[in-house]
Structures are given as structure tokens and as C-alpha cells.
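Consider the single chain below, provided in C-alpha cells and representing the form predicted alone.
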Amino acid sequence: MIEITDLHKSFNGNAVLQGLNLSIPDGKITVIIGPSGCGKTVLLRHMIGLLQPDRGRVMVDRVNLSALDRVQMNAFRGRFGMLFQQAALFDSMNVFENVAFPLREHTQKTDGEIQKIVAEKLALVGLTGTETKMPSELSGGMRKRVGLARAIALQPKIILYDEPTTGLDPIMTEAIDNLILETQRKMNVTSVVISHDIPSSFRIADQISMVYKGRIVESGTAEAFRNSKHEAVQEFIRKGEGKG
């Protein structure tokens, strides 16, 4: 689904990615970690188009995003779905106009099929009965589950998570992660999520891709990621593991 080649990016002079290569099978959930300024939160950006690299390419769904122009970019887009660290809720909206705002946007929906796709996301992700609260009446988990119906509403093909366990409990960390698994199950998308969260990483990992000084240093599954030989990746599991 996703293919990056080679790709290089530096922000006055400083190197972030180094040469990274990345390969991100269809229908799965590939985690990717790293160290706090690893470059991972940049290689996302270059995923949806957001940032474009100094040199290499990222291909989605076999079509190369440098080759769009801004208006091509932004249809693009439409087959992405992003779930930010913070939710990024707009506070002025309750739940309901929070989900429907993406259709309202970029659809000529009907309100009543606008009603129905919101009834039906806020139903995939737990939360039927809360159009009418507003953000601040919601827990953090509430929240990032609202940010996830807004995320899917329009129906994408991949998903993106920023962090989408920073800042929760342990109970509520493992309810995001199931949250992710339905997600995935149900709507069977494409999954990419940023995480530095370990035990989370092996609960819902298909594939696991390390960043370490601008590059993919070990990729495969759990269970390959667990038995990698390369001391950074030890490390970055030991001390994750020890947190968990």
C-alpha cells in the first residue's frame, strides 16, 4: 500500500531521514517506532504528503506523491484517515459536528445521510448516544475514540496514529489498542501507527519498523522484531518493556 524508496529529508542542515526504506503491506497494522526525534513523526508527514523529501519517493497505492500538484493532493488525501496524539477535537463542536465536519467538507451528503454515516462510526468506535456532548465533557479516551469516527468517516483506505496511547492510563491504553484491532478488522484498511509505546506495539503489530538515525534499522513481525540482533532495537525493547 504504501512504498518509500530512499528518502531523505534535512531541516537547516540537520539530517532527519538518512536513506530510509520502507515497505507498508495492504490490510495490516504496521507500527512504527523509534526514539523521541527519530524522524518518525516526519516520515508520516512525507506519507500523506504533507512535507516533500530533499531526495526518494513515497508511493501510495502506486501513485507517487510528488508527481501531484496542491489540488490533486488534497483528493488524495480523501483515502487517508488521521487519528492526532491529542484527538485535535474542535472545541466549539459537539461530538456530532466534530464527525460530520470531514462530510460536510469534502461530500455533497444529504444531512440525513450525514446523520446516518456519523450514527454508524460513533457506533463502530463505542460511543452511540454522545452527538450532543462537547469535547470538554469527554475523558481522553472519549476523545481520541470521537477523533477516530471523525478519522474514518469519510470511509479511507489507509489510517494514520500519531501516538494514539500518549498521556493514557494502562486500562485505557489497552482499550485503544482493541480499538485499533476492530477498526482494522472491520473496515480492514491499511493501519500506520506512530507509537513509542512497546507493549503496545507487540499487542497489535502485524509488522513492527524501527526508525534509528534517519533509517528503517530492523522491520518484520513481533515475534522477528522481538529476536532482531541489533543492539539499538534491545535496547529501545528493554527500556520500553521496563515502562510497560
Given for the second form:
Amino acid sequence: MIEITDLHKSFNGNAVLQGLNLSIPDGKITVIIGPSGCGKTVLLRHMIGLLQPDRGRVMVDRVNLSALDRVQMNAFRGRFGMLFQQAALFDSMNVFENVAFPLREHTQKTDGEIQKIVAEKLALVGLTGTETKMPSELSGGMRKRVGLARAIALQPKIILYDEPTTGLDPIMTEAIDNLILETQRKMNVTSVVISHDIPSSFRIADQISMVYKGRIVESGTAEAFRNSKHEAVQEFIRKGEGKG
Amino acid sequence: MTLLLKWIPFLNVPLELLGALGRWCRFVWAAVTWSFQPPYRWRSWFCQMQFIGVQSLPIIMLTGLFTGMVFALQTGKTFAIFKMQNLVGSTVALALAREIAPVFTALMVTARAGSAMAAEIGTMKVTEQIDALRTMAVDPLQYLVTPRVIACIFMVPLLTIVFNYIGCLGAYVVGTTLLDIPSGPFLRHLYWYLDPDDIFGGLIKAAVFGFFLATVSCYKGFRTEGGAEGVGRATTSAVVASSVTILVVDYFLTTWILEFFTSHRH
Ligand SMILES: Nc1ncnc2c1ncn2[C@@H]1O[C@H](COP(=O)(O)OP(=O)(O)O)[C@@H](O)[C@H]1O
Ligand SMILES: [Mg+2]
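What I would like now is the form predicted together with the partner chain, since the data block earlier showed the form predicted alone; can you produce it?
So here's everything in the complex, that chain up top.
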């Protein structure tokens, strides 16, 4: 359970989040949508403690993230996996080393076991056999999928996806959507997905929340969301469905 | 009054410097405290030692050789006026050991490895790789800064020894060939005047320079903002700030080291 209360955040006088409230249920997929630059990434970064609120509170499993010191925070981050918008692969390491990184850092597994897990995760994202490639040799979509494999390598309880399907072709988008659904069902994780893609959001979401002007303007099931009275929501759905 | 207003922007400079110094101290404190916590990443320590130490060898040998040679030439010409050419070896060796070898080595390592540290860490910062480390519960200071600082503290003194040795060799070659100093007196004076304390004091300096150049360069890398352009800015300012720091620290260290190591001889 992630509880965000009255979250405020500004950068150099630019108020990005202005009293945002959001509750994210356990074991469900919550999709966060909203126009570009409205602060979705900023919101996600607060959930994993990469940013500290100017005001307000972020509680994850009843723990206030601001109250943790750096050692406690490091321990706490074990329950998260995060996929960054630009994948954030380590560009000094090849694909295998990237996916193996969290396993090497946090488990005592042997090289053989690690090899097996990495191969398995790469197969999940459809990238079998790319182990020795460097990130610079991969397309944007492939990098994102490697980032996803790395994020799920340690079987986290909460997975944060920052635009996992943006820039992917429709077939790959569907594959990633299915992967998110499957991961969620198999491992019963809590998934938070930032998305631009309205049809895919409706397909995978248990809850959809829309960020607009620094607040959540609508939050609910796909059905409830579709019937929202909010103007911005309706406009977003209209434009999104036309595109998808 | 208007004159005062015109100067107000300049008054900000010391304040900003003070602020930067404070941030750097906090950064160093965090990095040092993380250094003593497990896990110890021996492999990346050795990788950095290889990059900072072993791969700097050619450039250090080259600069050492030419520094020793030119220094011998200059002192030789001057000493010839007083017919004291025999002292060229000891003069060059002393200056190298106490001052020139540690400072030049540190400056060369800054140019080669300090800039690389800032660029590497800066790139990781702007492409969110540092944040990715954090989300994977790996402390970026411990992972990135500790190995580089440790490698510099060990490697800059070792490179300084090489610089000393090659520099003296250069002076010997120039002295015995161009200046016609007989090899015997050249070496005898060199051994007579050069104390282990001189070399040791220089190595302490080198270790301190290594610490400063690594922490300043990493600090600049960590503060990178704004894409590829920001990485360029960070790299430049890392080299400038490290070099200035080395020269300033050198002054204070010299007073201190002269006091403690060599005073008993006077
Ligand atoms: N570290 C930062 N420093 C300054 N401004 C930032 C920072 N991070 C985000 N912003 C600003 O916050 C706003 C929202 O950004 P973001 O959350 O990335 O949007 P999006 O919803 O597209 O993910 C943007 O205007 C961005 O410029
Ligand atoms: Mg974003």
C-alpha cells in the first residue's frame, strides 16, 4: 500500500506537484496518466525516495519514507524494482552484467545460478541471446526491455514502471503489457505504471489515476474513469483513443 | 553608493566558494563513512588502480624524463658560473623529491584520470544511472567514489616514485653528456644530499594530492546537471578545481612538512 498525502514539490519556483493525494492498493496494477511534463516521473521518484517532498508525506507499507536514514532507506529499497523512462542501463556493462548487477549485489548466488536467472529474465522480455551486447548497440525499445529485466531480477514486491511502452511498436507494446499483467499475477506484486497509451491502460489497469496541474483529478477503475465528468480526463481519453 | 552596488556581484564569489566548500565537505564525509562499510568491492578498487596507476605510467615517465632533463640543463648552466656543476644531481633530486614530482604527478593524473572521473560520473548522473544505482539499494558514493579515492591515494605516491626515479635518470643523462659532469661526483653528491625524509615527505604530499584530486573530481561529476553540455562543463571545472586545490594544498603541506621532517637538519 502506497499512501501519498498532500504532496508538494517545486523546482526553482516551478511548482510541479501541488497537494497531490493518491492511494495505491497492494497487489494491483495502478496506471498513472497525464500530459507530458505534468510531474508523473517526479511523483514516481517520490514513491521510491529518490526525491524528498517539500511538504506532505509518502507512506509505503505504513513506513514514512522521509523518516528513514540512508541505511534504512537502502534496506527498504529491496522491496522495489524500477524501470526508468530512458532505461538508465549502466553503459560500461553489457546486457548480461546489467541484469546480473542486482543479483551480484544482493544475493550469494553462484555464477551458474545467475546465468540461469538472467537468461530467464531476458527470455521474458524477448531478448534471448543479447547477453554480450553493449547498451549502445541496442535500440531504445530494447534498452527499455533490458531495464525491465533488470528491475524484476530480484523479484521485488513493488515495481515502478516509467513509461514502459513509449517508443515501442504495437506488437512489443502488447508483449510488455502482457508481461506486466503476468508479473503481477504470478508474483502478486504491486505495479505502478506511467503510461501515455490510453487503450493499453484500460486493458491492464485495476486503477487509473490522472495527474493534472499538480493534483490527481480522477482515480478509479477503468470503468469509473471512462465515465469521469472531469473535462481534462474526457479530453485525454478522446485524444488517446483516437491515436491508439 | 553606486560603486558599492557594482561590487555586490563580486561579493558573492567568496560566499559561493564557501558554499561549495561546505557541500564538498559533506560529500567527502559521506563518501568516507561509506568507505568503511561493507561490502568492499575489491574488484573495482583494483580496476581503478589499474586505470589510474598502471595506465598513467607512460605519461608520468615521459613528463618525468623531460622535467629532469630540462631542470638539469637550467641548473647546470647557472651552476657553471660558480663552477658548482657537481651539485646539479643533488639539486635536481631534492627539488623533484620535495616538490616537483608530487605536484607534477598529481597534475598529470588530474588531467588524465580526474577528467575521466568527472566525465564518467557526470554522464551517469544525467542519464539517471546514479538514480538506478540508488533504486537497486547500492550507494553511489560507495560504489563510484570509494574505489577512485582509494586508488588515487595509493597510486599517486607510487607514480611519484616513478617520476622521481625517471627524473633523476634524465638529469643524469643530461648532466654526464651535455654538461660534462663526471658520473662519480654527480652520484656522490646526489646520495649525500638526498635524505629518505625528503622522498617520504614528497610521498605524503602525493597521497594527500591524490585524495583531493579524486574527491574534487568525483564531486564535480556528482553535481553535473543538464545533459551532454553539462558533462563537458563538469569535466572542465573538475580539472581546474583539482589543479588549483593541489597547488593551494601544496603550499600549506610544504610549510608543515618542512617543519616536521627537515627542521632537525638546520
Ligand atoms: N530535477 C529536476 N530539476 C528541475 N526541474 C525538474 C526536475 N525534475 C523534473 N523537473 C520539472 O518537473 C516537471 C515535471 O517533470 P516530469 O515529472 O519529468 O514530467 P512527466 O510527467 O512528463 O514525467 C517538468 O517541468 C520538469 O522540467
Ligand atoms: Mg516522465
